[in-house]
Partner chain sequence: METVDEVAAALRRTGYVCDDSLAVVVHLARRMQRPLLLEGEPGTGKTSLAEALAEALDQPLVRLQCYEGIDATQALYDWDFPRQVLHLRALEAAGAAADAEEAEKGLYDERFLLARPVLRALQQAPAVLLVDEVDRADDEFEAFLLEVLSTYQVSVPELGTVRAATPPLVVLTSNRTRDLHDALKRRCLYHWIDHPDLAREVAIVRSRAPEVPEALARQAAEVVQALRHEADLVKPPGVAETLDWARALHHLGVAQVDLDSAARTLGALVKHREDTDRARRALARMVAR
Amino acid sequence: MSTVPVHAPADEALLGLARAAGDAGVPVTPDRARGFLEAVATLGLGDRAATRQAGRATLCSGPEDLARFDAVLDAWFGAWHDGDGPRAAPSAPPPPTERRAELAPDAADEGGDAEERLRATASGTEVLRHRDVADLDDEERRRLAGLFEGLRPVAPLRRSARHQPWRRGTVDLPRTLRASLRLGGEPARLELRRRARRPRRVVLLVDVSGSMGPYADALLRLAHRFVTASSGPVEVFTVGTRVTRITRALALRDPDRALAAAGDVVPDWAGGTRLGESLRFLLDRWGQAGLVRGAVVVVLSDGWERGDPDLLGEQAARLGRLAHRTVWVNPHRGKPGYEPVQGGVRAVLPHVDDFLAGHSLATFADLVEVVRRA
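Could the structure of this chain by itself be given in the form predicted alone?
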């Protein structure tokens, strides 16, 4: 997203918020970002509710964008809290330079401190979004968990066998005839129709083997967002030495309770990796006439395969024929110097449509966008 001119550090933080909203699916444009800055300057940044209303009025274009912006706003400013107490809105930034002389010294200092806090927190949040989740400490993981609320998965659409009225398309003869009968047999306006659209199923396969241990928590939180926030049907399986369906466990609204419930039903945490056998079992049971057919399938794995890579390649090819689109997400893909030299990765690459990085919140946002456009 292009940026507007920045006149104060507070503007940088607000532009960062607008960029984060754009990553979450809010259609932010440069004009809307400029209007957001002007609205916040008019209403005052010190009022959290006023900042929320400014963003809703200037950045959001439809009802579905309101919840996305609210989640991003809460995550963006979530670092302000009083110990263990409730969160508090940041103090208002100082006024423009030409008005600073009119302020009392204490007031100017207070505004400068608020401005620095705002800038530091916004910058820290943006850095955290791009950090490798395997390198985070406990406090950073806690902060990152709150930022997952900003991800708003949208299911891709497919054409249905049914039709719906539309402003252009083929002639809808039954509706046209009924309209003519209502006019006593006089000619009526031609009614048109098109094939209806419905959400396409998304299937997530999360590798829970030992090599994926540092990423397991973040990937399951990502899967939880897909289950609870997506606009279409989602199914989640863990793969390792076994295949376990955890969709029901992740349907709990609270992410921590959902992850705990998933942990109770998965028997092969931090075990070996037999992706070829796991894919074969999945496709035998849920493939030809089941959940996988026509779905967007996302495999979240580093591709370390203890079994036969040739078997994995065969099952990946079979998956590619059944699924609408196959997306492979590798947490090492976005790291400097990475090369797909593992046998498992080399076996599946010819059969996947997208090979993405998956080591940070920013790459998870990219995945959400790829799924939406599938």
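What I would like now is the form predicted in complex with the partner chain, since the data block earlier showed the form predicted alone; can you produce it?
A single chain, with no partners or molecules, comes next.
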């Protein structure tokens, strides 16, 4: 593997390209970059199409990465055309901080009074935990974003199909026999076993429609914590007029970059809500394939449904049957005087196991606890 001929300047240029791809969100690691150099050396330098193939095979790890890498490559080689075909994405590589769809407040107009403001609210970490995130100003939002680190999601457990040796439980026949075989067929001690424990999958559905706008940032940060910090598998989808899987985008470790990446993939920010149809699509596409089956499903939505509430109820029932536990988190639930009167909420409530509030960091911590025990 180390027999790659070294063309120092060319290698440097290629490594630069790999780094640029990394900045654009392609998961480039040093060994991948080395594989890239090796692949280019194998295919021969100086051929852009070959470089593209080499990069696609060695640097990318999913269909999303391919378009990103193509964009970077085109930007890197400048706008020259060599009949390579129209495969490349037409736009320049997306810088990770743009197009973030009102996720976080812009840090541009930060004045000198920030420190003063900070002191004024210094007593307030505990207060902030209980404040409605929709009512926060930019500075408070920034401080709250830091507090999300304190949430420690733990995956709920399920019993797996397999067994593990255990002190108590049922007799583990194969192991007992093997042990006795080792002693020449003499009956040895009984080996016992129990069903092994596996983390249960958690599926988060984040409503990104217009009515949820003030909460979108906080809910995505919560989802990001689940994806990066939970001990088990987590899948995140946004629902609105469409269903988008954003798990991979949220897997970026830095929350701000992850949210920006999510902003890139979701086409229906702040649109309408067609929860029923979205749920149906989700269950058709992923639920049947087993993603929702036996999972803990958390729906983060206000239930203001523009579509048909009957369809929503029907799909919620389907979801309830497929999932191990369904948790509905409504940002308005915790507010005084809230009554679940909207058509969407009423249709869904009979099929939901837990109905929680979700407007402040403290309520998010409650949610983490409910999921852990599910």
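Quantities reported herein were computed from a predicted structural model and do not represent experimental measurements. Residue numbers count along the first chain shown, from 1. Rigid core: the largest C-alpha set superposing within 1.5 Å between the two forms.
Notebook entry, point to check: Core-aligned, is the CA shift for residue 177 between the two forms 2 angstroms or more?
Noted result: Residue 177: C-alpha displaced by 2 Å or more between the two forms.
Notebook entry, point to check: Rigid core fitted, then: does residue 64 show a CA shift of 2 angstroms or greater between the two forms?
Noted result: Yes, the C-alpha moves 2 Å or more.
Margin query: Superposing on the rigid core, I want to see if residue 361 changes position between the two forms - specifically a Cα shift of 2 Å or more.
Written below: Comparing the forms between the two forms, which are aligned on their rigid core, residue 361 does not shift its C-alpha by 2 Å or more.
Next item on the list: Would you mind giving the Cα movement of residue 22 between the two forms in Å, after fitting on the rigid core?
Entry: Its C-alpha moves by 37.7 Å once the cores are overlaid.
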